[in-house]
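First comes one chain, alone, set out as structure tokens in the form predicted together with another copy of the chain.
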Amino acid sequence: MTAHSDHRPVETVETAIDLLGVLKQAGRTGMGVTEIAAELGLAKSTAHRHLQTLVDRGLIVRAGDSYRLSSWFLDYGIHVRNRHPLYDLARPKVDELAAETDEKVWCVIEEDDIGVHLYGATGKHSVTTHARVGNRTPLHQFAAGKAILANLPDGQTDRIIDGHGLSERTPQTITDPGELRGELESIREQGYALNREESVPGVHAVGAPVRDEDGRAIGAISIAGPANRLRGELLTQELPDLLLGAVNEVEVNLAHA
């Protein structure tokens, strides 16, 4: 039960991770040894040696004199996704919902107190937000996240709110702890969460939690679309009904697995 471990880390590994982070930002173009060394505050020789070992192990590739991340990460990343229990269970339902509603549908999971976009399906008229598979988003900022946050074990919700704070994303984002707790209470009552431009201006969403046998949320599914289309009865009745039906099916399958 440690909030933050002060134990001395393996510094060499940390620099390697930092290096990978820098290369991620560099994107497809990649970066050269000198530039990387400067960015990390390392000697060129050190950066060079790190890069060589990472190339040898296949984590990065070298094209000319610039290095970039390799598809090693794709391999590991997809592996992580495929092995998540919700992936196989939720994917067909997410596809179904997207086809029925023509909106963007997401499956989100909770990991380490934040929300991770596990799988998304695109309907015909879907809005294209900047959300991507793998994206990490604070739970209080969006419908699926709030649905999860409202159904976590007692202590965890408080720890997240108090520990991480409530960062603002749009003017509508809930940043007041008291307000959020009230919202979470009503989410628990009605079974689903709404998001009215709290994460992206002009976008509304509905989210419902996927709970395990003990009622703990392990993830959520959400439907998102343009604010002027998702409103009134559609937003507060029809879509929640549809969503809750789908989520319920997922929960049943989850229990039997």
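We have the form predicted together with another copy of the chain; now please give the form predicted on its own.
We keep it simple here and write out only the one chain, dropping partners and molecules.
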């Protein structure tokens, strides 16, 4: 057997990644080695060796008896965001839309079949939700994600729906494959997607795909706000028209970048 044919996972790397995930969930206060070992089902000595290696490499920091993630990740995260071709092109339009609508506006991309929030801007009256830069969300749960999902190659769309499943975030989330496929067809026809409390109770949104020259979505831009404000023609006509115009400008710039 050749070396490159062995696809078995490296357990020490998996453990290190799991450990980083635990520290991410721990937040600002961090966690002690005993808590980490219990969370991961490791011997305390094993957890300590992993922690010390990560401290030595600068990925985590120790403060007293607690460990937390270091700003090393900030450097890498900014690098990843800035190198994406959509970031520089969409950012001015996201800022402009937020100022014009006074709502929350996001640029979202797809990576490994998941929606990732790349950049956001806050209007004067925008609401605060769980969404943040770097947030990873199933595509079927929100407007920008559905706009992307409707404009991926058919094989990829089917793989996402059938392989990843349609988890529920709120009672309004579409979890039936047939219903979702029908909505994706409507999104392709009208050019935009709606989200009526499917990701956050009390919040509506409209999203439109940013497509390359082959018609494949490389991302999407969305406008979100309170359901009592984003309703009627504002939700179904005025904001979609505004958004489609902005997205078209981004696509033109993308084609000539």
